[in-house]
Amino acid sequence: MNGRHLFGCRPALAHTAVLALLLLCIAALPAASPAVPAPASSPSPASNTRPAVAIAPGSSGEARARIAELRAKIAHHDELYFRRAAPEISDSAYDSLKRELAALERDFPSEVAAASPGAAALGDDRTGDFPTWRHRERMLGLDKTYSKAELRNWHRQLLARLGHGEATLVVEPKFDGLAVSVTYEHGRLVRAVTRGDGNEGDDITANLSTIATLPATLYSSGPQDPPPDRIELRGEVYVSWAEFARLNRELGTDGEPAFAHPRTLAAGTAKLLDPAEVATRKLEVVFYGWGACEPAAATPASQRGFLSQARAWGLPTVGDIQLAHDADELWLAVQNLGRLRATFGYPADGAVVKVDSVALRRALGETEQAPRWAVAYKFAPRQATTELRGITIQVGRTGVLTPVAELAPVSIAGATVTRATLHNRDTIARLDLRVGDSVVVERAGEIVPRIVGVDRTRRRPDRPPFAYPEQCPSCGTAVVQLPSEAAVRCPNSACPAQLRRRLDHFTGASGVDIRDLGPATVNTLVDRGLVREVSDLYRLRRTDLTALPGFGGPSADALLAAIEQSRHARLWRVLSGLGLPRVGVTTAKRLALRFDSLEGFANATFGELLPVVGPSTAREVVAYLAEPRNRASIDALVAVRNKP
């Protein structure tokens, strides 16, 4: 679905006659219906070339309306895409939707003004939480291939284009995280703004100047050499597959859900509203061209011109390229790509395919949505078919209900897959999941796995669809749904499954790190009732632990002993472990910083909180201290800390 690399984001695919003649081979479908299931119900691993639905020739009004689903459904994908980046189908299934709308609109010209109108062709993912500014040049997106023969016609294309027969091109990877252009005025960053609709973006400066990798001025060899008057920057924020793991292990320590890619993960947190939280998750950003550059005469002649140049000033950038001259070379540098893929530290989904020569580039020119110059190539995802044996439900320490799939093992590209994360109850609903269903699982990114579609062909017709609980699993408690999030959750902030993660989270290494206390000894002690609140900890007595199942003496003393020491821990444990809200280990230290004592902290004021957090966190964490039972929960923490 990205499609961003150079320019922008998702263009629409420039199509091949393969595709013409395959629409015009297939069978019509019934005028009764028009559509077939959606892209994310493929029995199997679709092919990406294969249009989604088959008009026949002359169906006119069939076609009208079809264009106009296809509009409506591919801007609700946009909308939950660009703007809340949060996607709820595959890039292969998103792509499979513009694929079948471009070849339909090519098909039947006459009905597309009649059909009503979708999404901006390339999409748009201003927030409207951000001033905008508009872009000097605009910012393109990419064509897309997706098998070795659309490439090949993509690169004879090419090749008629300039009249002759070679062109160097260079082969890069593809990053999967949020198109951006970033502007520096001699040497000196002034402005990071995304790619909006490509005329004007979002100004996230504040956002991408928490980037430690981002400098402020670029490097300069001498006078001799200064950097552009002013160039405009084009490139990608990512999350790494490192910094991924780490925010996703937190969130599982804490039952809750897991982010989904590391695409969503870095277009979430650039689009945060305060840069003090954008600066706990570790951005990256790397740089692979430009837009707009003064003067004229400091323009690069080449790509690799340009990579060599952008390294010198300092920037990350595109490594790992290839070079290729002719086509059988471009796919040979494509496969290889495919197979380094696995070793790279950042989401990679594809490769782009550039002309080297700036001059040429000029010559082939561009479309309104795509240079003519540049393609991409995507990745098929690495997909497998198994059965949904259960369907699990976590209660996680804010009370969020997660559910998971059990699934039957299954092997896919080299790990074995048992289970799936299912984010939430709209993510059950939305691909109609039942018990024993044949579902299509994908590896994310290589990573994490997630069911992208079900084999209903296979499905008996006695399966019920799966009943969402509406009580709390672990303690009874109806649960509950805001309007404005996606997940359910049990508000009973007593609730045993709650406390478990809250004391798994406070104890854990991150928080006060009590490494003699682990998952199945606080269990022990909140089934028994020894413990129904953090400080609780506190007021164990050996008593209480010699009668616990396999503890001894010796093994009691250890712990108390180890609780004893976490009493005295430094203030930003405490307050890291107590999991406030947008409250992670770098914003603790700060706030440690700020305040002198845990007692000084729980009086904290809007104003006090604003200059270290930021607003967002500041309104969170007052509405959080100001909850009756969050406070009397602090208030006895401060006590027993206190004590003697």
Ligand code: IVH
Given for the second form:
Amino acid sequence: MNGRHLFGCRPALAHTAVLALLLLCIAALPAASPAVPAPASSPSPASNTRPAVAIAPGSSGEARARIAELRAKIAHHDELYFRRAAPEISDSAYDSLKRELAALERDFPSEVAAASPGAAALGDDRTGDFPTWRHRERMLGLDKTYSKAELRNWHRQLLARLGHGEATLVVEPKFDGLAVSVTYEHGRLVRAVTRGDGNEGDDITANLSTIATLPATLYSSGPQDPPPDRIELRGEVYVSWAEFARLNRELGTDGEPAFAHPRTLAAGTAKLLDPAEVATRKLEVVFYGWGACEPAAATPASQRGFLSQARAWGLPTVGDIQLAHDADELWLAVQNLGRLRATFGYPADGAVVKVDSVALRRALGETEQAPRWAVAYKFAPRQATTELRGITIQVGRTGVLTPVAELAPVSIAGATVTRATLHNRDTIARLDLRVGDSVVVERAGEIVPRIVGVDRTRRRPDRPPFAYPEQCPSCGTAVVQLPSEAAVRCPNSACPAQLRRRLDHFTGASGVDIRDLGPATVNTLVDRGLVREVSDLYRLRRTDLTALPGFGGPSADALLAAIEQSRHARLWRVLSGLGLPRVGVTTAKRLALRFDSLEGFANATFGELLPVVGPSTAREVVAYLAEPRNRASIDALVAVRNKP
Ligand code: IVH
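Having looked at the form predicted alone, could you now put up the form predicted together with the ligand?
Full complex below, order starting with the chain above.
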């Protein structure tokens, strides 16, 4: 159902009807980001300060104020999304803001100019860290649809504009990454630029040149078939689900994934300042269109023609495409893609529908922001409502406290969800979460589901606010929060929970890989005080182990042999196992190539680290090594490894 035409009423009536019926009362997200991803059928986002369901403004003044408010919010979220690659709200919440704005701008055209200017409609991803480059042809965005009715409407208008009854449509997956324009001149890659504000973007050529599947030269079968003199190829830089999981496994600390979504990983990586650091993450690129093309005669005649030509040049192109010739076929194709996307190795957040013929595209033209010959259909966010049964606090290996929502099991998109991340103390406060609440859980692609809203109509008045612990739940030490950090930490490095996590990481598959040592044994060793530091593993005696429940002589011998073997583990394993900031397996392997011993690494300077890992990681590693506690534990490991 289309949110703007809920109950078949005009928007104001629809909104008021919803309010009157009190069908939905989803309370809000952060003060700074007060939108809640409205379920597919709800009319608009809600906020803390506004009524739980937004009421369409009755007067022009109200409309003007709301338009200005929405523009400011959208600008704020654009800044987070495009420039910092760190969105605070879900895509659906963001889309709800955009749709409410579009509806108001449509219904109150006189207020559009009067309301204060806000976000540029396309957003702007330029960071100021790169030289900028002007696109020869502007990079537009896409209009979006969210329902069968909206898609049909788009199709109806398309045919009306064309003045005939049919047009072949190509339906492609909508890759969820960072839009780029890559220019080839006489078949040679000369430049890769982000969309920026649509007119000019950041020049990230060096970073994208690390992508193995991006050819430096286009393949040509001979002089009779030369590539165009110049062509701007439009595509998306993205990170596959497999790479996203790998990097999160490597870098993730404290139970929190290091990156919330492959899109933030792709955008953040493409904008890293050091191409060597970019090369440690497997970015990918896919092409789905073109901009300027010279000579004009080389311009593709159709989308299908473009895709097969680009493939022949050796470029990765969008696959999984479908064709449609009328509204019914279009809806089937879109639904098909929606079903198939669970099997895609890459993140896709919708389908893009394009008129195949370039001649028809020219006839249709474009608006300020988007072509009339294409539209995106966004897949519905995968959400469900369930009961928040409790909030538990995990303590990670660096002492960060991470709250986790314990949920009544609920099925979302084929998976049973029982837990969701709450990120940090602020998230609970912003949502004003209380145990027993009905919460809206979303799996929008992230591996870890998250809570995006609370149904306050179903809250019993006597439910107390959640009291965030002032003490570490593991060791009782008073927690601290640095002014610059959202995270609350247990400052006690001897905290058993932190030690357990450090040991798990050190002995795990990406560390020194002691397979005989499982989490249960680690817990017992810590609980009995037999291991207080990672290096204590190497002081364990046979009698220490045989005294443990369930440990006979043979299992004690096997574990001791495995521990002894790990003393000589390769250097990268030790470096990765230490859990240095931003150092996963790939970076650890690069460090191990540069430093031939743990001792050598422990004395590394910023200047020595810089060429290997880039400035940001180098800075953090130097700070880590300067910390006396970290230094002491590395020195103890050096002694263990040097023992004959
Ligand atoms: S065509 C004139 N095709 O979606 C715009 N875009 O929300 C032509 N995107 O800016 C875009 N997959 O970054 C097109 N198969 C696809 C796409 C795609 C992802 C992105 C692109 C665009 C954004 C619009």
